[in-house]
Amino acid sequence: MKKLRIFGLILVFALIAAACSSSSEDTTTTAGGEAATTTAAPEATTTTAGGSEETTTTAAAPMEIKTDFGVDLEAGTITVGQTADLTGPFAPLVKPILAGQQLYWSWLNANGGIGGLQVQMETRDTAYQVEQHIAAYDEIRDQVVAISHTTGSPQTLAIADALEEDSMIAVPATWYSGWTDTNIAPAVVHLGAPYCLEAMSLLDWISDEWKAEGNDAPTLAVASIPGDFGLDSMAGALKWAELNGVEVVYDGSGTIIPGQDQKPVADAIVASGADMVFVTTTPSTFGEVFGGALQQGFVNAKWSGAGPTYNPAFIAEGSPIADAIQAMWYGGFYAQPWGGDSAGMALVMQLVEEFAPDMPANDYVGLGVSEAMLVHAALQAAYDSGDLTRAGVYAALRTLDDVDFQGLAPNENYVGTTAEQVQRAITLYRPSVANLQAGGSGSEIVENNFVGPTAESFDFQEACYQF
């Protein structure tokens, strides 16, 4: 069992001292034949959970470095890839999650890599198409020895037995439920708390509101894209409802699908006189079933859905939703939002001052350098352990049973079954025109670290949405 401190992982590198608790030596590699020698035997820190109390270990690092894909210990280098939407519906938020990443391995790559090794990326477009998805991964598969980032659950879910057949891991920027489901993809790895389950806890928030305003008995009205995405969103909402005898008044699940008239779901909301509406789809297409009902005079319901569904830029300077979506919108993140109190954040900014002082805040960034810190959480066990093929990467992130972000995103688990390996907690944020203007994402935090009631209940054994 191992509890992985990113920080103390990277105490050498560190930028922010008072986040690290140990320490460990620069290394550099040299080639030697199909495996690499050390030129120092570097010691690597793990730090292990006992009981109130931690205790360090340290053991000197191998001599020798196993390799297959994507590491090139000649040329001194790791690369791991990203099949990512870049030109599609998703785009935005996708474009700012690369962004982190790259601002993560820069800073690693300039204090050390891993070993000496730096580490590159290899970055296609899918523009959010399942066939462009398996073509780009099939272009880089062979160059790769992990994927940070990969954009898209059907998407994901096409090239899964391709990842598993390669002993490839893959980081979803997606919260299907499925890939802490341990039956479904394997190589896929979760990070933050599914969609069904954040669900539960935003309209555990909600509900409470509007009871905290005097409404015990609020209704409930859902809608969503089809897939996952939606679904596995809905399957959440629709068993919060029934575990909590809250009555609901439309059930749009799969309802709403780009590119068409979004008029009948906005008027199915309206006519259903909701108190509560939850919806999942795409930033877009919310834009519009939102728009629709807010012209209908629709403007007393308390609204919320899946994290991608919302976009910082509905505040914007300009937004005609912009006092509306304030007002009216519950959301939670998967990771802590732009400026948080944390000493994960605190990096996030350190990166940001340092390699782009010119980057406008932007929440999905620090989610794409917890990204990279998961990745370079498993790339770093496998070294210590000597194994950098890709199957090495894999076995080594499948020991991690602990990994801590530093507040940055909540601590993860890749150890155990289904029940033992779930995330749970969100951040809970409201929608912020000052916080906007005065340098921030717009996202006012509210509380990190939230599970409401009915998710910390659920007895999460499966995804609750199966394909």
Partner chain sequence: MMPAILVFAEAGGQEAIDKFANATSSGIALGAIYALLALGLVLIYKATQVLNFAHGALAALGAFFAAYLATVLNFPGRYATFLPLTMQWLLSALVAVLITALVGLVLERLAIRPMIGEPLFSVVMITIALDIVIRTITDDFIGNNPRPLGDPWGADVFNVGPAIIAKSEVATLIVTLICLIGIALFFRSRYGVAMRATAFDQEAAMAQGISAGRIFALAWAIGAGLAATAGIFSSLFPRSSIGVSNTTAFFAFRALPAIVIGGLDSITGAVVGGFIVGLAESYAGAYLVGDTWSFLGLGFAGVMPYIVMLVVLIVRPYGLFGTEEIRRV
The other form holds:
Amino acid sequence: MKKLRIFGLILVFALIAAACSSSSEDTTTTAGGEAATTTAAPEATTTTAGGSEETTTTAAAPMEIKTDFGVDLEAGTITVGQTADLTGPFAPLVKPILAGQQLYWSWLNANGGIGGLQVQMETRDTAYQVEQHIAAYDEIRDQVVAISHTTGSPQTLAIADALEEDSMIAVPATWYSGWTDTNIAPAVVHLGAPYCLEAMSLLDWISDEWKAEGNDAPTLAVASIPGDFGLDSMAGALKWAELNGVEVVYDGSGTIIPGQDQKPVADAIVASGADMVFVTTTPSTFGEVFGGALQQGFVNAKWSGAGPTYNPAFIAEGSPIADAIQAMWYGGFYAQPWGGDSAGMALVMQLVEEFAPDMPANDYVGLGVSEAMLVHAALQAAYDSGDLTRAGVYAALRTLDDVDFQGLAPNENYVGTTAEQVQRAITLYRPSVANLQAGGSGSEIVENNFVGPTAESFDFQEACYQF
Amino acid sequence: MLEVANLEVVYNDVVLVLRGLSLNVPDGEIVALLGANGAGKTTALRAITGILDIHEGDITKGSVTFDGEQIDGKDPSAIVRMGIAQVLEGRRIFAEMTVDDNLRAGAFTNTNKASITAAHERVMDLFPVLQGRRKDSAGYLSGGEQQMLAIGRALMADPKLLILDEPTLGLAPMLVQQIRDIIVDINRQDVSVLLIEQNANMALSIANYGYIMETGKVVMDGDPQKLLGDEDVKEFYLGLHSEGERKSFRDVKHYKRRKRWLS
Amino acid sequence: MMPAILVFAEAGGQEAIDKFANATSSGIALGAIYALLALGLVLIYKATQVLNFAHGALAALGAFFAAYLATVLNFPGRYATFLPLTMQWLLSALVAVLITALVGLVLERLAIRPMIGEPLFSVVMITIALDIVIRTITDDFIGNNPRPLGDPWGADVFNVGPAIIAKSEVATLIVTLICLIGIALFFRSRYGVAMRATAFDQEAAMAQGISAGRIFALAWAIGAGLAATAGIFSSLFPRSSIGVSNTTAFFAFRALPAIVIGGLDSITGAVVGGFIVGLAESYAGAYLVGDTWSFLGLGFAGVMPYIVMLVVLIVRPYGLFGTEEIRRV
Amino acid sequence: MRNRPRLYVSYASEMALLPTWTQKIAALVFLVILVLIPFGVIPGLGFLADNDWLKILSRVSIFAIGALGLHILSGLAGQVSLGHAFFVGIGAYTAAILGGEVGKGTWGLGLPIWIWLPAAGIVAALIGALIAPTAVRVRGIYLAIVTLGLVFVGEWLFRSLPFITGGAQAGRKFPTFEFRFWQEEVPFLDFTSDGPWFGIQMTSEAKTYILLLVFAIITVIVAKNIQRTRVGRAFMSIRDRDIAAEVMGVADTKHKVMAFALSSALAGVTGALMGAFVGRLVPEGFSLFLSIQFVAALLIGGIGTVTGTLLGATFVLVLPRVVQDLTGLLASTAQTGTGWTAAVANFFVSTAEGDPGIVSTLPGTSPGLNVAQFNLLLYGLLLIAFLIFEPLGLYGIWIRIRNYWKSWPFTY
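Now that the form predicted alone has been shown, please provide the structure of the form predicted in complex with the partner chain.
Every component of the complex follows; first up is the chain already shown.
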């Protein structure tokens, strides 16, 4: 025992010493396995998927390009950072998003990179905690030129000042309407329709469906978790009800507290007898609310909610609520779900085939690819203007008025006022067990680039929900 | 039967408690081990029965053999299974359990149902007072009854050797007498006894042989008569001066008042 | 209970009865799971004096095993196709419980055994570290999406008077009852007596030839098995309709007030405490809502168990059934 | 005595802050090193002057203050609390109300630091003193769970007061490190911007580090001194045997309440500093996890000593970063290294699709843990290994080494 003790201590300290000695040098996690094989050969004519107007790049001599952080012309690399929740509550969504980014960068690097520069990822885990998020950003801020993924609104908001100070653009994996609002965190760039407009479009859709079945004006029940995710979405849903004169029979904004019993929320929804239920929360809490309502025999309503509320596990084999979800859930998503018909999705499929054939179908992979496309577009534009500094990328992004995601996500504009920049289109889908069993993600696309009439006419000037 | 040879025990890597203890318990006899507080009696017991570990103690030298087999280093349950049972100092009965459950715990190493029943009957014979209280919580027994329960519990393992650590501690003279008789009874049933005591009078009155420990080793051994006749024993363990008068503590030689480390 | 129902009937008619029945039945169903969790926690605490913070992680691990065995491998159902589906699933669950018990055994041997005799809170800290380790590995197993357990009851319900009860909730209740009886019987057995002895006085138990290490291992194995049972049944409809996910492990913390209310070292207390907590949470969720109670803020029902716990502790510092520690100078 | 100058000749000298010359010199050298860190002039420790490491060290300073608070309660008075995060939260929100920006959605009075920082401690202490009489009725693990209840009550409270806390999953801004006399526009001392300080060019990170270091050192001196006073001895007597202490005339409840209040005060200060340092906190941040980190710091450092607590605080906050670097090292060795090191690293790390390994550098695409999960796993395993091999903590290692050399070459 004694010998073991001493051995153990030596082991622990050896590990720590090893790590400490390495900490002074830069250890980076490089992106794809392909990275090492492709040399920086900037003669190729590259078609950029991000499709900034430029499709052909000439071989710019490396010396002409201004750089500061995260770009190493000698090594031929560009480093983009991710402050991602890899071990916290949203890890199930974030992991496929990063996988998508990984695929895209691997593909891009294999096809000449950005002017021959290879893009590599520097990822830090945040566990969805504000403090850890800030620490993660502090750790990588001087190693990267842009943040291609940051999980969580309060977390992203907490680093917003630092981002602005560093002139670092960041693509958030959250659809808080404030990211479009030019007065809030201008360094954080939106991608996809904000929660509140998404809610309006979805409610436009399901109220039409409801009426199409020969019913009268529906009633609405809403419930959500607290925070931007739930409350921004609720702001949209309640606004929709107000604009359309629909009676809200239960308002449970912010009442779903993760880690608590959700039966009371389910009971309140059942008691309200609503025809449409709009719930924005995490998948596991949604499962509890939905299950609780189902138990009470609440089977005639139409259910919907913000994108991340839904998880294909709802209709997976063995799920007790599979049939009910298939019948009652109406979903929306910010990018095209897996198996869509766009050129962008074809690229995703090709990438998966090529680099990760075992990867299970997941709607968030495409989202990750579109995040990478956006950063690619900004980097490409910055490269073209000869300024790959963080400020240069920031400035370049703000010149993009029509980023084309090849149909993977609706085109985006980053120029002009809040109202001009806002994205209103979402993809509508219905859960489908058949689709899942056929190897798909379980989401059957109903309509691409859908904008509901209420969402269309809504005068979006500022964030629907203010922190 | 039990042979302790040149035993050295160190606690916490620093405190040397036994420094070359040797003793011998022949088959079928009662052997008394006497010594003042901190002499190392309890440590000797722990070393024999293998519960030094949880006190952060280690045997650094010497050996313990039982029936010719080396037992130092074995774990306590194996030692009990070989036939050494012990009664810990301060009774240590399981106060929250019933008397019967205490006895069942004592019979843990005994998997034979018939022999458990036999052992149980033997205990009930030896301690008839326990008979009526079998379903009571052991914690509600009186001190004397608890001591009897503790001894009974140890007997449930059907031991060949019973080690008792200060069984008369804190008992009234009447009860001391009773316990003494019980020990003799047990010994008659073919169980060897190693009796660790401070009450030298009582111990030597029933022992076949006695050892006196001081600071971790045996300083004197011999027949009870020899020990009882010794001046120093009279002075320190029986509290008598050679003329039968008490001696003031101040008169005791300085070296005999040495500091005690562990008590 | 009857008078209470009558009072409600008087005051609010059928609707009030329905509401009360609904809250009560879901409180009992919730309480059954808390009781299962508490049972395991108390068993480990009683035998080893360790509050096991890795309990939730073990619960999630057990639920994962059950999901994997039942939906992916169909083990051992594939060898017993003659059995009805319910039995096949129960067998899978049982195997999952046994595997988790084995994991508990191994954990005890590797991480807890070396700590015998060390300060209590160091051991508690070890269980917290174990929680991190087990949870990380389980999360990786679970993968990107939660895993449904594929239980035979699905979303089926019974109508019992005014209450609607899911079949899985009834199953949970029955299993809780079986576990309780099983534990009670176990404590009368040879090893059960030895465990109680070890719990009370480790050295004295060792002196009787009881191998404390083996008892600890046994306690951890049973505790882990109970955790797995709780994990499996808390991942069923309607409590968690999507099966086991990376949040399943946190459920166990909700059972902590239950073990304090019951008394940390009392098996009966664990079960009673579990149901008290379940009912308290359910009633608070059903009645302390609406405009009248809006001053209670968000999610008051989740705090209710702790309030009940405080009240109990003020009256009885060692819980309802806990043994008072005898303190001496 | 002349030949043995290092013997203590009086109680006072034995109880001195730093009783021996060795300790005085060691403390001084250590202090100088700590102050010089941001200037990157210490050979071998130059990397600590990087902004990210400075921030980690600043966090250590903040965290150490709270850990010392828990040290007073658990280490000295023997009352194990899992509710420390609650008091950290109380302190943070007191500071936020008093020092927060005026005219935002959340309450804020815009008062200067010399008001909000002490107030954070005082309010937390008052609430601690209010709760303590109920809490100290129970002991041991019961107390741990009761105080755990505080954390959950706290989360509910913070969630339900959005006008103070900004609401769940949203959070609010906190005051910054700026010294003002009152609410004037320009602070006379400012830690949030780069610029010269007494003629030396310093980054805001370096300035903040120095400021927090000063706070931490003050706390260390306070904690050390509490140990030496009558109150401190009363705490320790309660820890070792509370009934005996009571019999000797140490008022049990009174001193437990005092320990609670003192510990909460330091927790409150930590909260205020944490808020100011981080800038934005969500109510969920004051969770059980934070409490556990404090307890972990105490246990890992070695419970009951100030030095141990400081070591533990450093260990708990630096370990994740070390683990992160360790994984990075493994990954880069696997990719570019040669020889047996690369083989070992390759065994652990999978760098490409289809490459087997325990940890994958490709998040989400291949089987195996991702880097973050591997970090977490390693963190847990190191904690376990550490506690098993050295249950008395880092301070225990030191004692072991010291004892060994004290009697060298004799082992006992």
